[in-house]
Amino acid sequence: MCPSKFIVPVADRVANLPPYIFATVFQMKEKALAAGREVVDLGVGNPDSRAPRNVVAALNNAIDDHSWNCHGYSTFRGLPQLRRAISQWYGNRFAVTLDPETETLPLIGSKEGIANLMRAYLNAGDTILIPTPCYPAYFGAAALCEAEIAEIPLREENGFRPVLSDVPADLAAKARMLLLNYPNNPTGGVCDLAFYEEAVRWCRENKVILVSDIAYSELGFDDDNMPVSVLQAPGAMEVAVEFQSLSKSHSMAGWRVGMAVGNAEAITALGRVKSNVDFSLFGGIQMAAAEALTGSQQVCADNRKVYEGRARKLVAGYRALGWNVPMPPATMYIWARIPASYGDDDFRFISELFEQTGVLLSPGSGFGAYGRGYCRTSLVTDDAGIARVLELMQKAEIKWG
C-alpha cells in the first residue's frame, strides 16, 4: 500500500494570488524553442544594453578595496555614500531637496520596495487604488497583503491618466493607497506637474498615501519637457513616497538597484519592514550605484535615443502593415489596440501572431481589466532584429487594419 502524498496546503494569500497571464505566454515561448522554432521575444521589458563602464569599474574597485569589507552584511538602511548620492541625484534632476538620513532608502529593486511599502501600510481588507493598465507586479504585491484592489481606468482619450474626480466618493473614503506610474508601463503615457499637484491635493483630502513609481523617468522622448517627480508638487513630502530604479535608465536591470524617497515617516516604516526581511544590497553594488547616480548621466541620454529610434522604426513598420499604432512619448514600449478583426481578444491576437511568425508580444489583459483589447511591444531588439520582426510580420496572414 502506497502512503498518501505528503502535502501541506499553502497559505490562502498565496492560493488566492491572481492568475499570471504571462506564465502562459512564457510556456508558449519555451515550447516553441524546444521545437527548434525561431522566437523573437518582444514581450518582456528586459534591456539588451550593458551597464556603463564607470559603473562596472566602481563595482570592481569596491570588491578589491581592502580598506573596508564589502563582502560582509550591509547596513539595513544602506551605505551613507549611496543615500547621499540619491539625494544629490534628486537635487540635480528635479531640484528636490532630500535629507539622505531620513528621506532616502536604497532598495533591492523598486519592485521589492513597492511590495514592502504595501506590507507596511495595508491591512487585510484595506483598499488600494491601482490605475490600469499597469505593471502586473502591483496586483501580486497587493494580493499578498490581502488588500482589496480597486482598478480605476487609464483611458487613451485622457492620455492614460486617471480622472481622480471620477473616483466614487465611497471608494475614495475606503481607499488607503493610490499608486501612480509615470511615464507609464505599459502605455507610455506621461503626466505633468499640474496632474501631480491635483493628485497630492486629492490624496490629502481623502487621507490616502500616494505611491509614485517613476522607474521610466529618464526615458521621456521630449528633451524640452522631461518627466517630473511628484515630489516637485507642493505638499507632496507630506503624503507621497516615490520609487526610482536604475534598471532601465542606466541599463542595470539585473543589478537590482532601486530607491525610495519622500515622506520620512513612510521611509521609516518601509525600513522597519525591510530590516526584518533583508540586509540591503551587496556593498559593492551600492558603491557602483552611487557612481551611477553621481557620475556622467550620458547613459540616460543614450538610452533615450536608442529607445526612441527603435520605437519610430517599429511604429513606421507596423503602420506600413496597415496596423495603426501610436508613437509613444516615453518608455521602452509600444502600446496599441489590437487589429479590429480580433475585437478585444488580445490573447488570441498575440497567440496567432506568435504561431505564424515566432514574434512574441504581451497581451494587454495581463496588465489589468482596462488593458483588454491592447498589446505591448517591448523595444528590446536592435535595428537588425526590428527588420527581422517586420519581415516575419509581413508574411503573416493577419488582417492588420
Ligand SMILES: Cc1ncc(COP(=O)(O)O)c(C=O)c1O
The other form holds:
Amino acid sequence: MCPSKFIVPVADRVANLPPYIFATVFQMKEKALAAGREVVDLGVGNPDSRAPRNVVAALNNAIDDHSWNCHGYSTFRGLPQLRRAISQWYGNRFAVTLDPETETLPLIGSKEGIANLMRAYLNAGDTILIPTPCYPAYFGAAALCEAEIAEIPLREENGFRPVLSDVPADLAAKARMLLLNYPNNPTGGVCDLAFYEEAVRWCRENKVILVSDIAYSELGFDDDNMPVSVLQAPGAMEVAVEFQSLSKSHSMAGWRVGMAVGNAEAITALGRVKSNVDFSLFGGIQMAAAEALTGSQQVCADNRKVYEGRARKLVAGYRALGWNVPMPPATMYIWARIPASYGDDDFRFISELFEQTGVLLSPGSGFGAYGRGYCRTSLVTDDAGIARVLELMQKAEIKWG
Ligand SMILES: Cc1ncc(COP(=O)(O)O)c(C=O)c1O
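Swap state to the form predicted together with the ligand from the form predicted alone:
Below: every chain and molecule of the assembly, starting with the one above.
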C-alpha cells in the first residue's frame, strides 16, 4: 500500500478492505478503450434493458403531483404506499403475509441494505458465514464491520448449495450470520423450499441470523418451478431477513430500489442504522417502485425469456467452440470452468481472452476462494452482440477443451 499523501490516512477498516480484483479488470478495459480497441464487456451484470413505461409514468406523475410534495425529504421508513406494495407483492408472489408497518423496509438498493444489516448485527471480530463463490459486495460490507469472514464452499456437485451439516461445530457455534443467495450470483444455482427449511432449522439451532438475498428471484427459467422465498419456510420469521431488488427483475438497476422484509426486530434494527446514514429513497422513485410491484409483472416474464434466450445462444456457441459450459437454470450469468489448459488460473484465462478478442469476462477468483478456476459471462448483450462475441472468440488461439 502506498503511504497516504492526505493529512490523515484512512481508517484501518478501509485500509484493510480486501483487494478488489475487478478494479484490475476495469483498468484492463479502460486501457483498451483508450487505445481505440473494440471491447465487449460481459464482465459486469448491468442490465441493458429499460424500466417499464408504467413505472416511468408513475415517476413523472409523482414529480408533477401538486397534491403532495415528493421533492422534499422522505420519511425514514419509506412511504406507506411502498411498504404496502412490498407486502402485496410478497403475498401475490410467495403467499407470504407481511405487516407493511413492521416487517418491510424500502432500501436504496439491496446492496445498501445488506451492508447496513451487517452493521446492525456484526461487532468487530464476529463471524459471518459466506458461501462462495458469491456477490463480491458481501466481502467489503463484512470487512467494513471488521467481521471475520468464513467462506464455505458452493460446489458444482451439490448444485451450488452449501452443505450445512459439514460446517464444523466450532464454526457454527461462533457464527452470527449466514448469507444465502438463490438464484445465485455468479453460479446460477437455485434452491427449493426444502433447502430453506433445513437452513432455517440450522440457523435456529445455532442462533444465527439467516440473510437471504433473492435479487434474481424473477429470473428463474423454469416456469413450473419458480424460485421461492426463505420466508415460506416455517419458523423463518424468527431468524430471517430477506433482501429483494427491482434492479434485475424490473430493469431498474440505476433507480436504486430494494427492500428488506422479515423479522420485525431485525427490520427495526436495520431501520435504526439507516436513519443515521440516509433519508430513504426519493419519493417519486418510491411511487414508481410501488407501481412496479403492484402493476403488471410482464416485464419480469419478458426479462426471463430474454436472459434464457441469450444463455441458450451463448452456451450453444461456446460448446461449438469446444468449451463445454453448463446451461444455467436461472439468473443472467453463465458460470463455467475455464478451459483445462489454464488449470485454475482464471485471471490468466480472462486476460488472454481479452487480449486476443476484446471480450471481457469476470475471473472466478473475484467471487471468493471457491470461485477459483471458473469465470462468469454476463448476459448483457443482445443477439447481434452475442453473434459478434462468438465471431471474435472463434478467431482466438485458445484451446477450449
Ligand atoms: C446477488 C446480488 N445481490 C444484490 C445485488 C445488488 O442489487 P441492488 O441493485 O438492489 O443493490 C446484486 C447486484 O448485482 C447481486 O448480484
